[in-house]
Every structure is written in structure tokens, then in C-alpha cells.
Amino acid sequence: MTDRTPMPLHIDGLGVDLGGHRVLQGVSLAVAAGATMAIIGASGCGKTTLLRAIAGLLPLAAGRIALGPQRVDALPPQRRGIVYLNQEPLLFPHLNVFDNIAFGLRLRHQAERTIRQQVDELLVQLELDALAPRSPQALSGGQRQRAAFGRALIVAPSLLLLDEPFSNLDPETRIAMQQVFKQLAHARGITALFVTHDLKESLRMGDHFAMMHDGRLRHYPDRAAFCADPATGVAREASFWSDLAIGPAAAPVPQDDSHA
């Protein structure tokens, strides 16, 4: 893998306009290095423009971005040492799965001995050692979300931006593919924003917490404020657990007095 040391992020008083409307309005927020946070919010929230005006793909109205020292807002996307990914895997279809995943070495003029090396070794961290040679047509949807990670990873990019990723996953192949997520971010100190509105998802994937709405953010100090906000939810899917768990009320049994 690419030598990199991961970056904390700060992001100062964000501004975009879309259509002369201020979608996102004094966006503010700080992620320690090799940490994600997680995003969560409503449909239209402002959640992905935030993500791609990070990327560079969206002109900022007003503040700042940086990571590490470095002021990144000025800089072209090809620059800037993100990378975006979403639901939508964008696998190369002409390339197999080894290929896909060394692409972005290769643009980088890295040694094919130094290639085949960084990406056998993420293609056992992925599960996908066996697949290497098959085409994305011949992958199922968490398979090819997997290798579409391997793809992002192997650049050791300073910054991880992850739109949803997901949400198109059946619950069973989502769950393993936070796991997976998890532990390579881990492993590999990858500083990442997560955006999802799903709750058990934000609190699976974050180490940090915000929440977005109407393009604002506001962002907890620890997971225990996180969940003691009303506003996030998290008691309410407590409440419905907790009542589903107990049950309704047992009904009295009538008494026969017949004997009275």
C-alpha cells in the first residue's frame, strides 16, 4: 500500500449554493485522524452536497477545507487525496477484479512486482482472493461493493468520503460489509466521513457523530450525547425494541364467582 499518514480533517464555516439557494449553511466540523465520523440524516438534508463539495466536485460559496495542514478547498478534485464512493460500485466492466482494484496504482506508474503485491494481500483482507480474475458482471452486489472498496483503498487516500455506500444491499450483506468497513478502516488508519439515514448504521460505523439537517450540522461531543439528543432518534428506537421486547399488557383473567 501506498505510504500516506493519515489526515484529520476541519472543515470551517462551509457555504454552498445550488440553484441561488444556500444549501449548506456555516458547515463546521473536525474528524481526528484515522477516525470516521458518521453523518446522519434525512433524504435532502444537504448530506451528499456536503460530501461532494468536499471532494471538490461542488464550488464553495464561503469557508474552508483542510486536511492535516494543508488548505485543500483551492485545489483540483485529482489533487486533493479523497476519494468518493457511493451505492453504485462503478466497477471498469472490461477489467476483472484484480485489474479493477490496481487501477489506480498503475496511474500512479507503481512497479507491477509492488502492485501485484499491495493488491493480493487487500484481496485476502477483502475475501475476494478467489474472485480476482472474474469480471464485476460475475460478482453479486456485496461482492462487487467489496471490490469497489479494495479500488479506494489501495490509492491510501487521506480522506475517505462514503455517500450511503450500502443502501443497496440486501440487511445481511450490509451488515457484513460495515464489519468489513470497519475493520480495514481500522487496520489501515483511514480518516473517513460515513453519511447514511440509517441510526443503527451511523452508530455501527462512527466513532464521531453529527447530525444534518436543512443543511446545517451539529455534531456531538461523544456517542453518549449522540443518543441522548431526541432530536437523533435513538431513544425512540430504544422505546419501540424495549415495547416490542415486553410485549402488551396481560389482559386480567376473569374471575368465577359462579361458586361464590
Second form
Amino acid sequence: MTDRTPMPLHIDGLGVDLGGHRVLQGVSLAVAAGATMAIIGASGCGKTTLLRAIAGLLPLAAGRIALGPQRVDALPPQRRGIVYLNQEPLLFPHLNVFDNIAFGLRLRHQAERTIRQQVDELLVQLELDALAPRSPQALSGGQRQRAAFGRALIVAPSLLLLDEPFSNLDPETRIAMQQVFKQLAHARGITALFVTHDLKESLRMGDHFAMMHDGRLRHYPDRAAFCADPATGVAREASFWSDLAIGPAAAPVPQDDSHA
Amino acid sequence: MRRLLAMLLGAALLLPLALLLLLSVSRQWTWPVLWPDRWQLRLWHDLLSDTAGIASAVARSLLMAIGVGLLATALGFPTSRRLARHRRRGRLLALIHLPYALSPVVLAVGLLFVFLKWHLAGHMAGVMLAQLIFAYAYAVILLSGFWNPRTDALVDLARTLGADGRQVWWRVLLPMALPMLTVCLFQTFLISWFDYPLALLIGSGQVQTLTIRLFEYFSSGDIRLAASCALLLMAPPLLALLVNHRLLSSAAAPHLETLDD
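Next up, the form predicted together with the partner chain. The previous block was the form predicted alone.
Okay, now the whole complex, with that chain kicking things off.
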């Protein structure tokens, strides 16, 4: 199925200018092959810009991007082997679910029998096999997101960029989708950057952790360091839930003495 | 109530057509008789055998309308893309409305002056060029709506999935725009098909389109030939509308499926 193998990602001193302003400054990071880096940050801090620049959809003002031994920053987006998944699960409206997932394989002129076999297999894994002939407009948000994942995974990208992919889903579907992603990413050894503003999601999805603030990236050596940094808000979140759990027990229990 | 309204609407659309049809096959229809006294098929025979030159006018009008529709749509699509990305998009879009701000007659008079110098007046190419000005402007305005952030996001997505520039056009943009392009082709076809002032002034009597023949018969008091021409004028748009409706209905059908997760 794959035309590329998972690659480690190395970014060094990345800078991006938008509208005459430097919006990303000296961003450096490293992600091991097959691992997921979760990046958190407030809205407008430059997370989407970072992903779009890595995908080749924005020009770099400085820095270098390498996937394994190969520098990719001079390559056009279609030759980088990097798939960018938008916040909104965008499916091609003129194609049904099957053809959406097969899109990347058809671009590569794969044989129709190979395409059918690979797409059918992935549809089963994504529990979309019954929906293969449906139009994207006839799918729910979760189904659309699964189809969008399938379309990205089937081309076996060297790197998958996920831009808050579950932010528009309801909590239940969101958790289900996180599990789907974890399983598939692990099974296929996908190297990924997962951008989110949800702390819990970042802790669930990430193997590496980073935080973006004002166009700069802070990279943590491990999960413990990420949780220990007050700036990430993990300690504050834990404290909130801890207080909530302890609160009712600590409060005085109302006494019903009407029968006394 | 809704059924009654639908029937009234249907009658309002069909009765004039029925009247034209009756006129075209009537030989004698005297007031106040509700039904023609005598019938004939001679007019239709003459039309089909091109005795009166109407079949030629139909063929000429069809050729011009198809040409103008295809050219306006083919040129309007890339132009609308360039326009959508231009930093002075608003100003350019206002400028492209200009042919519609002026009366076609006023524009035709202005064009006639230029076209006489360029030896285009009195030629089919000249009339088509004049009609193309309106049709092209219409196509650009209509197709501008296709270029939006969602389309850009889908193009970006296709590129990261491996599509080169040619594949983006053939596998993403053109199939996605197909319903809008069909509507554009249909509408720009109609701009040329129904045109009268440009054919009259730029054609200078040398380019006999169906609308020109229709008005000639009408002004000469030959109401039966005028009715036949009017029916012929209505035929392609009705046919195109029917085909278009079927195409759009089949495209919209999957949207009616229920959602479940």
C-alpha cells in the first residue's frame, strides 16, 4: 500500500512572514519516525501557519525542513509526501466516499484493482464500508472526518499534519475519533504533528509535546516536563478536577433530622 | 391551496405557448370564435423546408448562441479565478458590471461605430463579438462565486495529496465547478439566443437571426409566422431547461439521504 515509509521530521530555525510581519520565528523541532507530536497553543499563536508552511502551502522566510535524510522545503507541496488535514473535514463534493478515499491513488495512476482492494480494506477499518457509495453531503461530521483520514492515510504520507481535526465534533464522537487515529497511526507507523487547543486531547494523542506562543515553539523533552510547566495549564486543569472531586466530600453533609 | 397555485402558475406559463401553437396551425381564426375555423400545416412545412429562410435563421442563431455560450464560459472561468485573487477585486468586479449598467442599445450604438471601422458590422462574427461582451461579463460575475476559501482549502488539500497543477484543474476544479459551468453555459447561450438589439444594430440587416425574423413578421402583421418563430425561439431554452433540471436533480439526489453516525 505504501509508497513512502515513516520518516523522522527535523525542522530547524523556521521563519514565516505574512503581510510583512514575521509570524513564525526560529521554530525548531524533531519528531521520531512513527511518533506523534502534540502542539498546543491559543488561537492566533501561529499553529496553522506552522502546519501550512511545513506542507509547502506557505513560503518560508528562513529555516529548513527535513524528512529523514531529505530536505523538503524546496519541493512543491505535491512532492513532499506531507498531507495536511484541515480543521474542517473537507471531502471533494463531486466524489462519493469510495472515490474520495481513492483520490490519492488515482493521482498516482494505480491499477483499478489495486485501488479497489486498498480502499475496501481501509473502508472496513474505518467502519465506512456501508457508506462507500454515499455523497459527502449525506455523511455526519464524524463520518466525514473518518473518510478524510482514510483519504490521507491511503497514500501513506511520510508526515501527517492535523490541524485541530476534531474540534468541530461532539465530545463522544471526538473521543471515538481520537481512538481511531491512535490505532491507525500506530498500525501504519505514521509520523504526525497534531495541533490542538485542547489539553486533554494533546495528552491523549501526543508522544512528544510542544507549546506554541506568539509564533515561537517550546519543545518539551517528555510528558512530565510538559505537565510540569505552568504555562501549558496542565497543573491548573488537574487542580480544577481535583478540587471538584474533593469538594463534595469535604463539604458538610446536610442532615435530615425531620424524623428525629 | 398549493396545488391550486401550482395549476395557476402552470396555466400562466403554458397558455401563451398553447395560443402560439394554435396560431401557427390556424388558417382562419375570426373574432369572437374561441377555436380556429380552419387549420393548416403549410407554415410548418415552409419553415422546415426553409422556403422563408427561417430554418437558416434558426441554424444561424443556434450556431451563434452555442459559440457565444462556449466562449463566454471557457473565458469566464479562468478570468473569474484571476479576479478572485486580484488585490483590486472589488473595483474590477464593479467594472465588469458596466455592460449591464448601460442599456444594450446604447452600447450597441457605441460598438457599431467601432465595428464599422473594424469591418465587423454586418457580419456574424461582429454580432457574436458584441454578444460576447455581455455574455462574458455575465459569466465572470456568475463564476466569481465559485472561488471562495473552501475551494482554496480543497485545492491545497489536493496538492498535499499529490495533485500537480494539471490534476488540480481536471480532477478537482472542473468537476467541482461542473454544475455552475452548466448553468453558465445555459445562461450565456440564452443571452445570445434571445438577443435582438445587438443583432439588429451590429448585424445591420445582414445577419438574419431568429429574433430578427420574428420582429420582421410581427411588424409586418404576419401574426401566424411570428407565432411559429416564437415557438421555435422557445424550443431550445425549454429543452435545455429540461436537461439542466434533470442534471441538477440527479446531482442533488444524494443530498436527500438521511444522516446517521
